[in-house]
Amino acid sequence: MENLNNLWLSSGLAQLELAQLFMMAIGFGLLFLAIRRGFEPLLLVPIGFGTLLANIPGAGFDAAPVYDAMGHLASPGGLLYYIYEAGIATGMFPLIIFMGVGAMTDFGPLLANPKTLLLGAAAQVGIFTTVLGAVTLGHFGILDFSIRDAASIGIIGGADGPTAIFVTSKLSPELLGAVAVAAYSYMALVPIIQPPIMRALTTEAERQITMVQLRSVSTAEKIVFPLTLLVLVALLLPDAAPLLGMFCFGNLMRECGVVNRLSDTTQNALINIVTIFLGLGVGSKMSADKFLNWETLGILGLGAVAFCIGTAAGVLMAKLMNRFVKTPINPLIGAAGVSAVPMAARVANKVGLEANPQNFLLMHAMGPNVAGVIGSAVAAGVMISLVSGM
């Protein structure tokens, strides 16, 4: 009977608290919005399994190692920190998809039209409101929020996922899994969250402008812009260089023509990789402990708040620069600003033919989208740089 009692004792049921259960049923509803409802699922079916994993009680998959008195190891860690540790607490796994994406990035649209460099710089002042707004639920004592909490959830507003896990994962990692389940829910969300806003802020005339046809950039263009990007950014702040500067070197593979195999292999099999244990390592953060607090549901709201405002600052910013310029820009356009690419090109190009089926949008959308992906690495380089210190 003694046997069968500590087998009992041993066992995960015996275990289970109500909050592990309810972060379980979470990793369900990842997975099933993953799955069932296409939501990000190469970030949210590993993102929800690693969740499942890290409640699980008793299976140490997120469990620390531990040394006895003389510093020996008397117990290894769990799977799931050591993922953590070496791939996201380095920083590596955000900055390598961070040059997968660059390899898959055409810098073309932005180079034809170079003043969508504004819309995607505009889309960013969401990022920088909510950190404001963090601040200030810190300040009255309504949520703790300290200043690098703030910064972490800020950066949510630029709809880039690895830049958000990157900055949390330096600034405040105890929040990592709440905003990477937000930043990426509402990358995923973009097709919802956006058109309301951009027809509240267009009039039907707006959303009808034609654009005239992109000129064709040269490959030599092509080559020179990523490393004059990164130099240029790098010299005026260097703590953007990390993601700015695999994004520029993944985007240089790709345009180069001289290492097609290894473009090849940043695109696909590496990005791929690198996106499963990252998952992984996020789900490691949503253990009952860390996710179930107050901070979670304010840093979910302040989030979707950090998204719309980017959204209308874009889309508003593209009005603006109507009264100055000779050919038109479609507000439209703007809203693709927020660096969800190439979703949010998409969308833009979707209510643009809602209104005018002749208007093909897209190739202008991802002009501002690639400066969205820049505007946000720029962002992260200066919430790095003005807080870690505090």
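Could I see the form predicted together with a further copy of the same chain next, after the form predicted alone?
One chain, no partners, no other molecules: that is all that follows.
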């Protein structure tokens, strides 16, 4: 009888709290968005499922291992605990993903038109105005945000998942779930968020601007570019070196042409394995006590604002640049500066085609698109460095 009672007490139903039920509903919501709506499924399926696992009462997925007084392992930790500690707390997983993203990135369009880098810079305005919004909410006691939290929330506007996870795991690990979910959700919502802003800030004539075809870029240029970028990072901004260093390494493996087997594995088996575990590890931070509070609503709201401002800043920067350059830039490609590769570039192309059915902007938008990845990695480095010293 006692056993039956123990069994009941150890059952999920007896231990279930309303909060966990709510978190499981959120996990199912993420899976629904990922599977039926196609919201960044590669990350949101593992994050959603990790949310379910982390909130099974009594399953101990995120339990730490217990050692006895002699230092022997009395009870091993849960799967998600090990994944989080080994891969996310150390920063390893986001950096390996960044290496894989580098190996998948073609810098050709950017090299053909390097001034589009400025569009990638402008779109980072979204990050920093959001930081300002978060500290304002924190300052007036509306929500409980520190400067570290504000930086983590701002980076959502970078529209780059691994960057957001890297920064948040260093500055505000307890916000990791909310920040990652916001980042990937809004990246998936780019086709809905961006077009109205892009149309509002441009005239029909501007949207019809046709851009000259990009020059072809030699392999030698593509090989030397990641090394150039690395040197600049090393000289000017070592705080951004972890993210951009691994990014450049992946890209060099891709372009150098002599390590194709390493590049293939980086783009496939390795990034897939790490993506699965990164998602599960992020999900392990989706616990009720960290997620079910007003701060999460604040994060979601501020994240949306960050995307909007970033989009607007990219478009406006393009319009500003048109005052100085000879060959005009279609301001729609400025919106691609938020990164969200390649979704934002496709959105720019689509809105451009609406205005002029012969105007294919996709390749032109890929330049600011990858520039946005560099831009937000730079912003990440600056913020980690400055905030750690505050």
